[in-house]
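The chain below stands alone and is given as structure tokens, in the form predicted alone.
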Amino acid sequence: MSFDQQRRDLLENGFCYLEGVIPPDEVAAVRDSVERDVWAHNTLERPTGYVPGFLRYNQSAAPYAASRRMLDFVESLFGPHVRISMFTGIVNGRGIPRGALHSDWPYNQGGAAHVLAPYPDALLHIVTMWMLTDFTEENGGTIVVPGSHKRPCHPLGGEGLKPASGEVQLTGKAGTVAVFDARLWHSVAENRSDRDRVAVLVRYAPWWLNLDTLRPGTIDHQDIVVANDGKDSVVPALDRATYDKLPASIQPLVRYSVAQ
């Protein structure tokens, strides 16, 4: 699929696929490394594996997240000086149940720092799902609702607990990156297989999007989130020693998150 077609799919349907971003002969090593470190540092209970600030523990996906192919695509939408807002290790273990449909930060209305609904029709934040195992319907490829990024709000109340009309699952070969607009309605899918589904979630933002509400210790996080007993995604600080060891290509994308 051409670059232009991928952009059209993202803008019109809310998601697209970039195939082979991690080469086939390299993806197994990344998968094994990520799965090991997600379970070693998991913040939730099995069968869910979830590690925010994953670069603190594992840098195996870092060179690909800052590859020229990936940045060319993101910069075609946001312009130069993009940032990585979140870098998360994820394992959807065998038996994980279906989750609720939702939009991601900064659109999720359950977060203290969120874009007010009705949403402006503008792309502000990109979510990328890095498939480190094949994503199939059986093993819980993420559920998405095509075109839902054009709706004025994400599901509210119990609406997100019900399947949506037209929903599909993200599927693809290991090494593929699924890219979607953060407004897009999506949810965890049930893993009915006998194996875990492994991924890294990397979110990209334009330079002008305020990420301080995600960072403990900042004024905006304190005033907007903590002071209001709010819930929000949190990006733990990256220590200087780990940052200094990262590939030079990714350092400009994450330097704002280094601990002072």
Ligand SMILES: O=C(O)CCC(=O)C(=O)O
Second form
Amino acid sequence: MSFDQQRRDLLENGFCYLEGVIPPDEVAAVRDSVERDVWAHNTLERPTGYVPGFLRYNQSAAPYAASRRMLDFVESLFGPHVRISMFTGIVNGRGIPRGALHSDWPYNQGGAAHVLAPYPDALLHIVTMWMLTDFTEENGGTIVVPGSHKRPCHPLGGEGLKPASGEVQLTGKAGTVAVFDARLWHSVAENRSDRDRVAVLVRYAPWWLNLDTLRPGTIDHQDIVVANDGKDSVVPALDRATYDKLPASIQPLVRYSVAQ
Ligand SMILES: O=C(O)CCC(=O)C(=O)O
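Got the form predicted alone; any chance of the form predicted in complex with this ligand too?
Up next: the whole complex, starting with the chain shown before.
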């Protein structure tokens, strides 16, 4: 599929696929190390493995997330000086149940810091799901609702737990990256297989999007998140020693998040 078609899919349907971003002969090593480190640093109960700030523990996907192929795509939408806003290791273990349909930060109305619905019709934040095992319907390829990024809000309350008309699952070979607009309604799908589904979730932001509400210790996190109900996504800072050891290609994308 051409670059232009991928961009059109993202803008019109809310998502697209970039295939082979991690080459087939390299993806197994990335998967094994991500799976190991998600379970080593997970704070949730199996079958949910979810580790925000994953670059602190594992850098195996970093060179791909900062590759020219990825950045050319993201920069074609945001321009230069893009940032990685979140880098999360995910293992959806066998047996994980379906989750609620939602939009991601900064649109998620459940977070303390959010863009007020009705959403502006503009792409502000990009979510990328890196398939490290093949994603299938059986093992819980993420559920998405094509075109839902054009709707004014995500389902609220218990509504998100109901299947939505037209929903599909993100499927593809390991090494594929599914790219979606953060407004797109999506949810965890049940993993009905006998194997864990392994991924990293990398979110990209333009330089002008305020990421401080995600960062404990900043004035905006204190005033907008903590001083209200305190509920929102948190991205732990990178310490200087970890940052210095990151591949040089990814450093400009995460430099803003180094602990002062
Ligand atoms: O793991 C998945 O398939 C979806 C994850 C998700 O919905 C999220 O992190 O916002």
